[in-house]
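The form predicted on its own is given below as one chain in structure tokens.
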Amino acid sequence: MSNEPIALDEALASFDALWSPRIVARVNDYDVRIAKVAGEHLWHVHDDTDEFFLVLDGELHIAMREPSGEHAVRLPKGAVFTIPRGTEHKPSAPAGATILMFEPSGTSTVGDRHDMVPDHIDATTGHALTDR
């Protein structure tokens, strides 16, 4: 990690891959990740951790399956939202978006349980910002 400030617009300009988060900072045992997203991710669950989203640009949609039924939230630029642990969810961004996520280091982008991972989804625990 850098000992210098990181400009998020420059960090986002350094890669093009969709659904492939870059780690821009660490806070204790947590990663601060940024990602470019477009289209659909996949249904997945993080059994042991909440997942925090901040929309930097565009609009993110998150569908959720809960005992009360399926519903979705729309997050415009500047909105934050936390998915509680154990909640099955599916992020999407029909028109594209850039997001910041805050989650424990080592957390997989497709959770602990998930649908089949399509080729366009990068199932990782985040890449270093310098990885292209």
Contents of the next structure:
Protein chains: 2
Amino acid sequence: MSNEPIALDEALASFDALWSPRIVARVNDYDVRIAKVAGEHLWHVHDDTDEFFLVLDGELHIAMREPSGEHAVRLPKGAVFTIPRGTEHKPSAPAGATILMFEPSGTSTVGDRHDMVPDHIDATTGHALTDR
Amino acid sequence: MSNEPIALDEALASFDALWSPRIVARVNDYDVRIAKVAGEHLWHVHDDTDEFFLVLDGELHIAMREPSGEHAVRLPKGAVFTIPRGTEHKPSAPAGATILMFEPSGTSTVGDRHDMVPDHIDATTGHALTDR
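Mind giving me the form predicted together with another copy of the chain, seeing as the form predicted on its own was just shown?
What follows is the whole complex; the chain from before opens it.
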């Protein structure tokens, strides 16, 4: 992991893949990941961890299935939100977004239980910023 | 902790204190904190945890004392950096900055070992966003 500061705009310019997070920093046994997203992700659950989102640009929607029913939150640029562990959720970004996430290293983008993974979704624990 | 998204600009508008982080989200046993900073913090060390910084606005400098000597990094807006555990460091922001931090809940702003805490520094594990 880099021992120099990383500019997020340069890091974002180094890849194009959607729903395919890059790890920009490590904090103890957690990763800081950034991703470009557009369209729909898939319903999935992280049984053992919360998942934090910060919207760097655009707008992220996150649908959630809770005991009280299905609902969604909208995160405009500059908004933060934590999905509690065990909550089935589906991120989407109709007009595209760039996001930053905090979660334990090794956390899969598709969680522990999920719908069939469509071709446009990268099931990964995050990629290195290899282009730097 | 809120179960609704929080807009960082609104959260930042809710307080004026410098070097006095507000907790905007929790992720497992970690906090996401935001702070307004200007001038100098103090030399301190977190013996048992890394500390992550994202600069939301302005420019943050972080001086570090390492075996190879003292040096500093500059983080402009949009830059990220992790201070490794055990590294003595002193943040400063000559022209002011707003920052986001990620660290274990209960981590003190002045670390486990530190210089005498000057009046303008808030020795805290983070405050709730009480004005919301």
